[in-house]
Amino acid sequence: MSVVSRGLQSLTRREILRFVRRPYNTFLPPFITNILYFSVFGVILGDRISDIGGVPYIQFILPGLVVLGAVSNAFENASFSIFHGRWNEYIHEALTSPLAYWEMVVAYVVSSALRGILIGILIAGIGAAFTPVRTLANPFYAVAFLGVITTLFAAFGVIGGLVAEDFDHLTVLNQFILRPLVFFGGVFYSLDALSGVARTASYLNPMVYMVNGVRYGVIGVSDIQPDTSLVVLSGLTVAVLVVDVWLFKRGYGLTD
């Protein structure tokens, strides 16, 4: 095994342990938040809303909440890890190591995507306690979409961590850009409920394709053709990863 491979494993392990060792910060907030989501939107309001696509409303919102938690945590983990390393200057340890730039990016992205996936599974487990989803309708699409979108937003998080100038910027990116896009991405409603400009504008929101892709994998219902969405999102993920490596090579935000 090469020194570079050991370095990649070590950096990835460090980044994974960084959030695993803080379970109260990593897992407790989404646990409580999603219990509230399912209680209010699924149970209290869900009984007053008719089925969508032939499935109960609480099952309809489950995949969207999984996407919301998964992409938010993947983005947050990567952006915070990069920025915190810049802020405290310990990221220079990785920069001066024999790691290739692409290996640094892989370590940050893989660890952040893993956090997103774990949170997604946690939310799915909470949802299963509120509504019976015994089997995945299309397991391949559920796994593929969750893997692609968490990797994509982990890669976006790397960019966010490099361009941020203070911790407030990270909050703005996550709370005021990412989350609103997810909420307007069809988490709580079907595109069939929209018409005219609102429906057309929804197709410009990339979250619509992610939410519907995971929804198709979990319950077999989607407003969007899943195959095309998966191919486009995979291509976008590769493109963003290339940008990440390029920024690391340039030293953007990493060197004075």
Given for the second form:
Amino acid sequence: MSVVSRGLQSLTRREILRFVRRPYNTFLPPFITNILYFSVFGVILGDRISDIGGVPYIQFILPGLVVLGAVSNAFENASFSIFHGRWNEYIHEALTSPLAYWEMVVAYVVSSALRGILIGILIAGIGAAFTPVRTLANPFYAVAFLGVITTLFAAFGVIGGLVAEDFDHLTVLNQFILRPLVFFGGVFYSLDALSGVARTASYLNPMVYMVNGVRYGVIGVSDIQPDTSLVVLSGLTVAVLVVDVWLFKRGYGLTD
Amino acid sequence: MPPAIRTDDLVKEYGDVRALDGLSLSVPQGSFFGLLGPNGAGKTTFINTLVGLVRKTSGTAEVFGHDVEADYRDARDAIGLAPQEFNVDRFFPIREVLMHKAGYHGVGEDEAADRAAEALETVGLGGKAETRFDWLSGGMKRRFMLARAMVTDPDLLILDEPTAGVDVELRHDLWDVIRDLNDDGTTILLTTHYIEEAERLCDQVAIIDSGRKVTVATPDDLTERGTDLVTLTLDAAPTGTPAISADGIDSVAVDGSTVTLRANSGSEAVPIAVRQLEAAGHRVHDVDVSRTSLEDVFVDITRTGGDATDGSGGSVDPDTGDDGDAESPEVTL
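Moving on from the form predicted on its own, kindly provide the form predicted in complex with its partner chain as a structure.
Below is the entire complex, every chain and molecule, led by the chain shown above.
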């Protein structure tokens, strides 16, 4: 007998089918956007920017773009799906079922993390077409970091979907909180480029650890020791998941 | 055997507003139970408390003996809900929506597909299986809500205004489906604004108002509590209000040559009234008795807000034997 209940399988399947069946919405935008990123920052400007840590600039930004796409999609998927379900009240189909609260959270998080991973792989594939990177320098770290950070942002997305009271709030969460963190998280530059307060402040940005972790896994270069980052991020992920389950149990944003 | 639904002193407060004000109710297994009340009476709040969409402030609520909070999974598994508002997943064709819902209740994929097809056929939507909800007509949407409630094969089917806004023919079709389910042993909890619907379908009716139980009785018992209207047409207008008195005759009024009586039993009042009128020299030309409808009773009860208590009459909770308390005043009709 499967340890995963039929109910959990059904909700997870529903959540995955929701984005898989809309490829123009799910896969095409990151495909186009990342071709533009690699074209402009890699091919056109890349030659004018010196190597970073002995790595050509176009290769240096590849892991960062993977992280950018992966975490954005994981967050957006979870937050949108839950908020849209609340907005149109069809989330009641799951809420009035015998699914355990933790099962609902797992379904939303797993499906959203999977979307993030798929987008990450898509971007890595585009990167492979623009760079000589064909293999992973440290496969364990690449897989582990990608798994942890997409799960973490899917879990954050669950909170976003529960607390948002309007579509505007989703935009605020994504554009004014998530995106600046990612852009100041070392996607396009090394921390060596910073000094003083800016560098110190960067260490407070969790995205720095994520970008550097994936970068270490993909091209073997990192500003930060990856093991500590992986442990801390894993702990943070568990903590946010616990908050998710607690919010579902309380019915926050879900019940009157 | 626990009742299908049992609530005790159930309270739900929204700030200063008490949507449920100590509601105690018992719905026997296998019954067809109607829940009537004016808008804002607390019907939907009551239902949503059972399925977990509203968190109660205090009191207890159980479904087949399962507490709706402590034992929420078993309680929810037993319930199929067709809510008043359309809250259907718009991303998928309706066949898949049903399969997902069945899946959430632990039904395997193949069986879920069979159940979805059967439920859609039952409500006459077999040909629309691959259509999304938004593309259905209003009547089809209402039918789909019933299909979704049925697809999990619930022991308790809760129907919140299931025939709101549908035409007469469709309403009768839906009644047939619901009646069949009840005949097969499914407990039905029905809220409706169509009194005729409750009168035709329900074994028992609870009238609630302002979050409180006003009365529980069979539709026949309720209509019995009402007063009949007896209209007697005389050959000539009397000079004043004729003196007609007997037990069970509440009031007499005259308008031209027409005398109207309010009586507990119209059939008993007619011969008495005719006899007394003829003894007073009047000649009765025509008699008409208008029976009280459940709608009249409902309007009377909810108009008084359940405050017309005199301690006599009223209802007895069929399951608990409770004949009411200070928070559930009975009314005399």
